[in-house]
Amino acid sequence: MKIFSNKNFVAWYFVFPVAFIHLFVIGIPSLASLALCLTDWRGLGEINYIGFENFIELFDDRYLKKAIINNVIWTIAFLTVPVGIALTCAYLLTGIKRGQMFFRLAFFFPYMLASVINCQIWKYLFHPIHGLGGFFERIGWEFLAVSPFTTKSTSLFAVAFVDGWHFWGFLVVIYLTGMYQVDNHLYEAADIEGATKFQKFRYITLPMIRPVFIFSIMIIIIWSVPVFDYVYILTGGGPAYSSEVIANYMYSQAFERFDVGYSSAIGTLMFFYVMIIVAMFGLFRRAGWDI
């Protein structure tokens, strides 16, 4: 039949199964969450409409404010350390001709591991008895024998370090891909002018990979909002909410305190924040930015 040979029909034929699953797994629950944020539903029983009371409560919730501050710190940390290390390593890798695939796999391998495995590796590594803590205690460095995951002043940064260790290899790969798109004639011209490696990196490499770089900044900002798995596995948000983030706090409200309405309000807040970030980058794109 002619309809089956239509290109649009063929495209939708293959897209429909994924779109159907996405609708029922993500779309409908998301819409339900937007509706439940205006209720006091506890997960079971009657659903009562309470208007914007949940959102009013958000502004008085000191634990949520602490989680938001931790999310901001998390975002700043990921916009600096992993990005800086990944840019440096990617630029250095462009000068390696032999065995480059080995280095790519070595950097990307932590990203391929499941978060549970990554967390267990670092949990055992920082274990106060069987890991580095026990080693430091035996050599007399008791101040380093405590696991950073169990200390209020270091728990958030320790979890961010583990997540960054898993994530920065992904950035290396995408930056390296962008750097290989740069025309070699630009570097040759810079060599003739006597430019240093740093000058070539600053005035040629960075401007030429700007679309990839800005894209990485965007995904880091967006992915830093729903960060959950590493915090939940390593610290559970503790000790004393020192590593609590918004997604972890939302989970505890929904599945530990059974305050589904309030949890949905937190999720709605996250949703609008991400939409604002996406809209901002969309405006930058319309303004002529290469994104």
The other form holds:
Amino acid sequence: MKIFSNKNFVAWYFVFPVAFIHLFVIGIPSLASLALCLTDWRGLGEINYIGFENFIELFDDRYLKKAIINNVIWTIAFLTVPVGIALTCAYLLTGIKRGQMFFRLAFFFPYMLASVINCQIWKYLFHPIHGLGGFFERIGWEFLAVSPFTTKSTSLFAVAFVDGWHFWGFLVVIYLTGMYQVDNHLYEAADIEGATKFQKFRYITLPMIRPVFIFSIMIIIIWSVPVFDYVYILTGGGPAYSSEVIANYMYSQAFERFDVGYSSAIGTLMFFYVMIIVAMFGLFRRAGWDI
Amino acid sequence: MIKTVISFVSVIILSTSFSAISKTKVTWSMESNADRDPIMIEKLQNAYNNSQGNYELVIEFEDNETRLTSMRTAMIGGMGPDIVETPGPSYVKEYHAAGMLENLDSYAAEFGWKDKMIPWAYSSGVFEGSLYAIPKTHESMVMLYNKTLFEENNWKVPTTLEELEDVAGKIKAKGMNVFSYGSDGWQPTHEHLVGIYLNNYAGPQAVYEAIIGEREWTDPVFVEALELLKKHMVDEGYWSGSLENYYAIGWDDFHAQFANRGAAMMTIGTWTFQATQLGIGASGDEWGWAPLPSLSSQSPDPNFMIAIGTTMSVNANGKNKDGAIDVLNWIMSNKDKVLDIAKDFEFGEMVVPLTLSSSDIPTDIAPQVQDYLSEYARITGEGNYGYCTWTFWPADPGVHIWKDMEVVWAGDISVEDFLYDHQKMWDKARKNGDTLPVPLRN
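Structure of the form predicted in complex with the partner chain, please, following the form predicted alone?
Expanding to the full complex; the earlier chain stays at the top.
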């Protein structure tokens, strides 16, 4: 019994409630999902073991392949555009003395809005009748006459743009926090050496915020895997699967086609993909990366 | 005196409370709709509760998507509402296969439900020889048109493909869209159009043969039907001007487009009657309806596609099965009350498929709706009915028919390849016993 009053054991009292909830809310359903991927369960009734049939079907599924490719494109888009804009804006904001709070709030504001509201705003803006397209058409311009959400070649990028618009303000805030931790003496020394603003960013700011930066890269890669809400609300994965992503496809299999077993197989695939990413970052840390 | 009044009031309060408490609760999980809910409360829940003293019906309204998920979860756990409302036979099939629905055969026999219902609608709830569901709403697809606009321009309401393409050219020349319709907010809208082209080009008989497995979906007649749809949708932009606009336009927009002469016609289900009456009615124009035009010589006669909108079943694990049966029997036995509810929705909702005579049709509804009800009864009674995909297609091919149709319209796969995949899904559904009841043709 002494162990329970041990000082080192006290921490477990605080961890236990969260761990207990996680076990029931995440642990057990995840294990059940892992087991269901080997069955033909349709969400109700009998569960039959079918071995790896779902996985065989999965590797032959052209729309899943399309969804995986779209997820990769999505990840690349998020690793470049919002990161680039957020880094630039955060760096520029550090030089603003008056009104900085206004910009920080303005950039962060979309992140505070619910995804449904963000989506509705952009849906109306791009609406062919009531949106900007309709407005420009009335004054004789064909600009945006067709909604980018409904065009095969642009739908994925249009959805990524809306999600990115809501997300980049969050990146600005975390980069800004990192930049404020940088010792000011380094910049003063650079000024004495005659460094340009870009050189100070490249050789001081960027290396000094590396932990924050790598953290942002990691969360972007991980969050890009289960991306769902913006796709579901704006395009439903269409037109013609052009904006389909893995999570939306998984949802469709489970709740539209009632193929829960197959949907679980897709979920399992996602789980292992995320685990690989996390393991990679773990390896980088072991290799001495400052993450 | 005061004491007497207090005693009197107390007795009344106690007796009222006691009667409420003594009633056994019957729960019904129903799709929520801000316009419909008050009417359902007043004319269904309260009317039923006032009609007897044993049960208290409680309707729980919820957004349909959330409702279906939470109801499914509850039923897996051996609970859930007493009356199970589903969006159609494919859902009933799943619940029935899991043994979660009560067999209604003995009640149907005891209360004579079979004789009270339209035969095809009754058989849509029969699974493995027994009744498990009763349709709450049955519906069809029709073509609406702006009657005032047609009369002004001397246009003829199309009844054939040639007439349709002719009038479409004239409508487009006037700078209007041929049909008002769109899929924003409800991607399965595509299946409405696919169903029209399959039934009105290939013909209901061919569709029936494919459903029961006597004809392949890869048959040239279906290929031609979907090629024609693709031509009208993608090349001609019949619906809302272009494929992209059709994808971008939702319920409010396409009703507005029809009401303000942005389009001359609309292909839509009969659930729209109330919205159409309110929309175009306010614009000052008069609307009319017609059966969907025949699109080939294989489907020469006008037909109505039959469909079930929502179904009612009894939860096998429900707390009050007797009460649930009593509610269903009240609906089946009170034609006048059910018609009164349907009347409030211009026969777009709560259209229980009870057998009606012409004298049953209310006279205080829109004349177009009265006319539709008579024509629907006459034409389907002659056996000229087609098949809506959301009622007769199993879940997997049922999703494929609308979701993958976008791939055909995008030109990513050919109609032949699409129908080859479709046939494979039907084969799989047939092998797994997932096909749905389909009424025999006369």
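Rigid core here is just the name for the largest C-alpha set that superposes within 1.5 Å across the two forms. This one's a predicted model, so the numbers in the text were calculated from it and none came from an experiment. Positions refer to the first chain, counted from 1.
Novice: Spell out whether the Cα of W141 moves at least 2 Å between these two forms when the two forms are superposed on their rigid core.
Specialist: After core superposition, the C-alpha of W141 moves 2 Å or more between these two forms.
Novice: When you overlay the rigid core, is the Cα of L23 off by 2 Å or more between these two forms?
Specialist: Yes, its C-alpha moves 2 Å or more.
Novice: Does F272 move its CA by 2 angstroms or more between these two forms when the core is aligned?
Specialist: Not so; F272 is displaced by less than 2 Å.
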